[in-house]
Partner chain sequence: MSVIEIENVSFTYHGDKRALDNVSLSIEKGEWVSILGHNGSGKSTLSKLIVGLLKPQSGTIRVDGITLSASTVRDIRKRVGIVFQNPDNQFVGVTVRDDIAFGLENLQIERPEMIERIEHYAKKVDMYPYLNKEPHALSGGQKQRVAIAGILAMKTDVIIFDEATAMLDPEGRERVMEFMRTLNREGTTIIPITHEMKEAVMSDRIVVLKDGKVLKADKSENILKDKETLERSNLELLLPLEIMHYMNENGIDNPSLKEFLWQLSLNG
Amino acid sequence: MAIKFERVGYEYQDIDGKGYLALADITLNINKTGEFITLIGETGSGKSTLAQHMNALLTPTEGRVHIFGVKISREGKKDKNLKLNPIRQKVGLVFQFPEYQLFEETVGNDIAFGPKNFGVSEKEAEERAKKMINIVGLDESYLSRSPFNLSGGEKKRVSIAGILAMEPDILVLDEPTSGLDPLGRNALLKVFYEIHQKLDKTVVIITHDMNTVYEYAKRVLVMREGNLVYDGAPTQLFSRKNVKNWNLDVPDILKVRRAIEEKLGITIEGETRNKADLMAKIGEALR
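Now I need the structure of the chain on its own, in the form predicted on its own.
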């Protein structure tokens, strides 16, 4: 396993020294390749805290996280031999707000910064910048532009390119489509899925969008009040019991499917995770 959580707990301290339990007894495994995971839950459920443990930005207050063989724990926090940079090269974390990761004068310099910081030559870093700007759906003309003059969607793409340039094995994205219109959201999600498929990387996306969860995810993690309450397939997630207990929105495609079944008095068999699937299954049910 690339990332292994063993009974992990994490407690934040407020200014008065009082503790707030953000994670409780989390046990979880994530593979190096082959996974497209969505991480969901209500605001304050522990999603971002969990993600920040995946590349050792946070250290557990209870339990252990093993990241590519390196043990991260409260006891080992003061170990002078503990090297975190190699971990953060293998597990790239893209923050919700791209401004947190953009600071150079040009897009090209921003993308090349991470690789150079990890010892890659300037020439190789520039080549990676050219490659990654194309992978995220922008052209090389952006490399000479200021990142601060870009649109919100373009900034998100540049911040993703900067993480990809470090060639991580696992890509973790915190609310990458927030604030985007449906067209921009779909375009960016296709980029993530292509990265997952073409570059053979595990992708973990924190999201509130159940349409994203149902259409793209191979695996869903549901957080509630610091606990991991579901780890499984999206097609099994949206039962009426789960929707009620965990306050989930039902994906649009499932709403349409259920309305058609009720209206036509038919039962649609099999998975319908997008419009094409649904149309095909309706045709089969009407034969």
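Just so we're on the same page, rigid core means the largest C-alpha set that superposes within 1.5 Å between forms. As the structure is a prediction and not an experimental result, all values here were calculated from the model. Numbering follows the first chain given and starts at 1. What changes on going to the form predicted in complex with the partner chain:
- Comparing the forms between these two forms, the C-alpha position of G162 differs by 2 angstroms or more, with the core used for superposition.
- Fitting the two forms on the rigid core leaves the C-alpha of G179 displaced by under 2 angstroms between these two forms.
- After superposing the rigid core, the C-alpha of G270 moves by 2 Å or more between these two forms.
Switching conditions: you have the form predicted on its own, so give me the form predicted in complex with the partner chain.
We keep it simple here and write out only the one chain, dropping partners and molecules.
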């Protein structure tokens, strides 16, 4: 088990000193390889807080998290032998707000920062920066620009490139596609999926986009008010009751499929997880 949550609770401290319980009693296992997980749930349900526990950016106030064998807990916090750097390298986290992640003078330096920090040579880090800027759909002219003088979607892309360049074992992406144009969103989801498939890596994506969940996820985690309320396959998830109780939405593919079935008085056989599948099935049914 690469990441193991044992009865984890997390309480934020407000400015007025009041505590706010953002996570309650979370027990959860994430494998080192082979997982493609989407983490969903209503606004303020604790998704980002949970994600920040996956690479020890936050330390639980209750319980413990084991990350690649390293125990992270309140009691262990003062331990001088506790090394977080290897954890940060193994579990790469892309923040919900790219602004929290960008700080170097140029985009190129920003992307190269992570790899260099983890001992990759200057030359190799620059190579990676060039490769990654293309992968996220920007050209090399961006490498010499300031990361602060970019559009919202461009910043998001650069922040993703920076984490990809670290080549972590596990990728945790907090709303990586919000603010991306549809072409960019589809392309990057394919990139994440390929990293998962070709390199057998685990990917965790936080999203509000039910289409992403339905098309890609093998496993879905649903948060509600600091609790983990669902951990299972996407196919069973979208019942009327769950959709209503957890502020979800039915994915477009399912919605449109059901509407067409009803309109034509037919039943489409088999699963249709993406547009191409659905269109092919409709084509068959109508010919």
